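One chain is shown next in structure tokens, namely the form predicted on its own.
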Amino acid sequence: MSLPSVPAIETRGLRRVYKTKPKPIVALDGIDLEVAPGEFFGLLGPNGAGKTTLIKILTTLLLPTTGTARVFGFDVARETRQIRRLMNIVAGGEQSGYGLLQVREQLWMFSQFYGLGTREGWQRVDELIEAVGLDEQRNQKVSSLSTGQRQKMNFARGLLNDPWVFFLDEPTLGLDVSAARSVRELVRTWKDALPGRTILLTTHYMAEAEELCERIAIVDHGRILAIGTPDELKHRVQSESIFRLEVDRLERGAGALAGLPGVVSASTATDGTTPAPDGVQTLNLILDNDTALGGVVTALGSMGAQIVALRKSEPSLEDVFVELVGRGFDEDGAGSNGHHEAVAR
């Protein structure tokens, strides 16, 4: 199956505008952003970034004030028939529905909002309850659902009309660990059944984004500041490679390799003569680049020294948002560190 030939998402000179008293607000500021077909793409930025403003433009569910967005080609405001067919969306803390329905029942209705048939529609129905996990609770109220349960049920139905390009805005949002994890699993699994499958994803949780996303958009005041993979954008606030070493018999001291081509600095964690009691002494490097290990591998061998642990230091996203917009995403009342732990595998 060949991938359209067209950016799954394109915007250009996107803007929008609130008209508020006593100064209007600017929600976006000139986004220029294209996602290819298949691709998973990232938002990433803290709230009142500008995320949820874009996703409800490229959903047809608000009109930019100035520039142009399509999805698959087709025109935000001129062609929003076309674009609902071929997308959905799901958001966190999403309450849709009815409490008195029965799951089954709540997603056989949403299967006709989308014009399935009846039998069509009970089918796929069925199919995403079983997809999702919800078999147990397939005839339990949706009252009595669970926040996790909940959410898995919005994603069975952000899937009825099987979209091409699936919005998930804070899908994780108030989730606990386990429902988080499950919730980024039945999103792999649906992306990958099929080629050309793109998801956007917004999210202020750093981990979650680096875990999920191919690339990323560091979006702050409704622009962007980065796009890059996570790698990419890391290597922006770290051009140099930082390495730590444990290592036995280092009796020269880390002063021996300061000289050694590529080798920026050379320390020790303690004053660089006293070993610690396992006789093991850490040794912290900063290099040019990656290549100038083998330089001071050599030399510690030739030292006889013998290395017995060895670890890169690698930046965080966190690091990179810092560098971008001077503040960490904890100063924006959306902190990163209670969620790492939901996001681990």
Ligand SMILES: Nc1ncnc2c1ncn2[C@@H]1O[C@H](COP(=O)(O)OP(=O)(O)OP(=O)(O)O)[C@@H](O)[C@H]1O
The other form holds:
Amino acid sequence: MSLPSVPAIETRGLRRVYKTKPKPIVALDGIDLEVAPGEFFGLLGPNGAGKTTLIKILTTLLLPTTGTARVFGFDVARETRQIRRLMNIVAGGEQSGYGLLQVREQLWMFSQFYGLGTREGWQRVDELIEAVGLDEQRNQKVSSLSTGQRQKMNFARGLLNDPWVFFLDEPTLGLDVSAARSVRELVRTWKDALPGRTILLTTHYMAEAEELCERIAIVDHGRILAIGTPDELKHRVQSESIFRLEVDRLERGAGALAGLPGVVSASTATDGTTPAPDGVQTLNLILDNDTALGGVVTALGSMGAQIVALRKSEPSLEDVFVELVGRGFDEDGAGSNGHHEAVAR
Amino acid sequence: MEPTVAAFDRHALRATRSRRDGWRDTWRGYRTAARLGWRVEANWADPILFLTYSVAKPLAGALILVVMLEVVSGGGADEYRAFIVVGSALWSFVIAGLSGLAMSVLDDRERYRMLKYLYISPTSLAVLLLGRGTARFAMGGIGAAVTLAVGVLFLGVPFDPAVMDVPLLLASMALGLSGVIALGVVFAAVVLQTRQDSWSYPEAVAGALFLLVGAVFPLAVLPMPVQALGLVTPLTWWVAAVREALFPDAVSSIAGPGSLYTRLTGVTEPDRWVLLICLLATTVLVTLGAMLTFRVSERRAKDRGLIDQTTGT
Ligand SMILES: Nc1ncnc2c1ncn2[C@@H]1O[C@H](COP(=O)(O)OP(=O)(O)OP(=O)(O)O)[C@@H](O)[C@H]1O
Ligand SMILES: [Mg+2]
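Next up, the form predicted together with the ligand. The previous block was the form predicted on its own.
Below: every chain and molecule of the assembly, starting with the one above.
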């Protein structure tokens, strides 16, 4: 089967301004993006970067302020019918659903809105219920589902029309480790079953993006800061030196090192390693070059901290992110590495 | 549980999605939305309670008015009793029709948070909302029928099948329903724009209209400008035509001493043709207006991101 020659997603100078008071918010500030059919594409960015806004525009929920956006060549503002047939969306962290209905019934109704025949609809629903692993809940009321089960139902809904483009807005948000893993498994299996299926995923979990996405765009303040394969992105910081440092008795944490000469950034590692006991911290250090390390070691000594382990490491996606966005996810959020553990394997 | 590849593969790249949207799809979407509405609105957990509520409300309304009438007039006013029973029976219907679509916008957006998923399906929003509103409409219809029956059986409303004007009744019901639905679409278009909690708007406005259209008292008692407003509303002509069809002796809600209609035309009792033609004209007008309003509203909602906004937490 030959794939369509038009891009699955194409935006040109896409801008979206929310007319809020006292001053308007520029959620998207000139996004130029092209995603090929069959790509698994990721959007990474801090809270408020504009990821959801972009997805809303592409799913015909919201109009662009200026610029154009197309899905398989169809314009989001004018050709909504066509787009709606060939895309679908699943968002995470939602409590949506008609609580009174049974899972199977609600899904069937949506199959009808997508134009499936009556019997065809039931058949499709039963297949999807099995595929997403909701067999036992098929006749349960929607209101009685757990968060994870609800998300599985949401996926079944999203797959009813077999989308060419599947938008996933933080699909594993709020799920436990195993539920998140089975969602990722599901997404990958679905995508691999047929060439041409395209996915646009937003996530806050670096490991999730790295595990799933073939290409990633890092966005902030409504702009794309960098775009490429995970490896390409990591090469961007290859010219710098990255160290992993385990240190004891460092009172002020990563912040204590930030201002030192040659230090590009210092942050608490959040890749899911179990925290060591006795106040030992693991830090990620990005330095201009290896020689800056001497100064760091000296400084640590003078602060009374003790180096437990020091290792030069390969850059991670998070290093790229921290360098581009200027802050880790933790710094405006929970401040622990707890919410990253969902993707630890 | 490992997902099965086969289920994903079989429906691959369905031919249907290149198909144009046909009437069959629209009809299927409407039917399903009606079913959805029926399942979601009707309290099936307690059918008795649900039935009591959908019937007791209009019935109680009619009873209160009839009793008030008896007290005020000292009994004996048969034509007025007929007037009131028809008015309030139709009104339960009108409230359901007017507020039904708007309520489903609010319910689906705020409570169930499904409006956006309905919206991004290929079925058009207007069709979905019409379907969603149908259930409320049907319940209103049951209430209206019961109220009429009780009026005839127990309240001494003089009903004589021999004088009933069946063609007029059928024609005015068909037109009147279209008019109600068109107004319901206008309400839905307005509610789509609201940011605040607006659950009480639709019923409140429908209640206010009740007073404008001659449902409980003739237009003649209203100030002239308000009467003019009443005369351009299809509901006014609908209520009058249904009354004329069922109870030819009932008092006219439109004409009579002190009415704008009589002052303009010199006629004290509009005949069935006048009623029908005016009903037709106002219905067409309101329907066109509704289509325009809805289109503008949907566009604006999409521009402002109102389709998936929720005001709650
Ligand atoms: N309906 C709205 N009205 C006004 N401003 C909005 C609206 N929706 C989003 N915004 C603003 O637009 C910006 C981008 O929001 P958006 O939801 O797209 O970000 P995001 O990248 O998805 O963030 P997150 O990671 O937190 O989900 C934010 O500053 C947000 O406050
Ligand atoms: Mg978001």
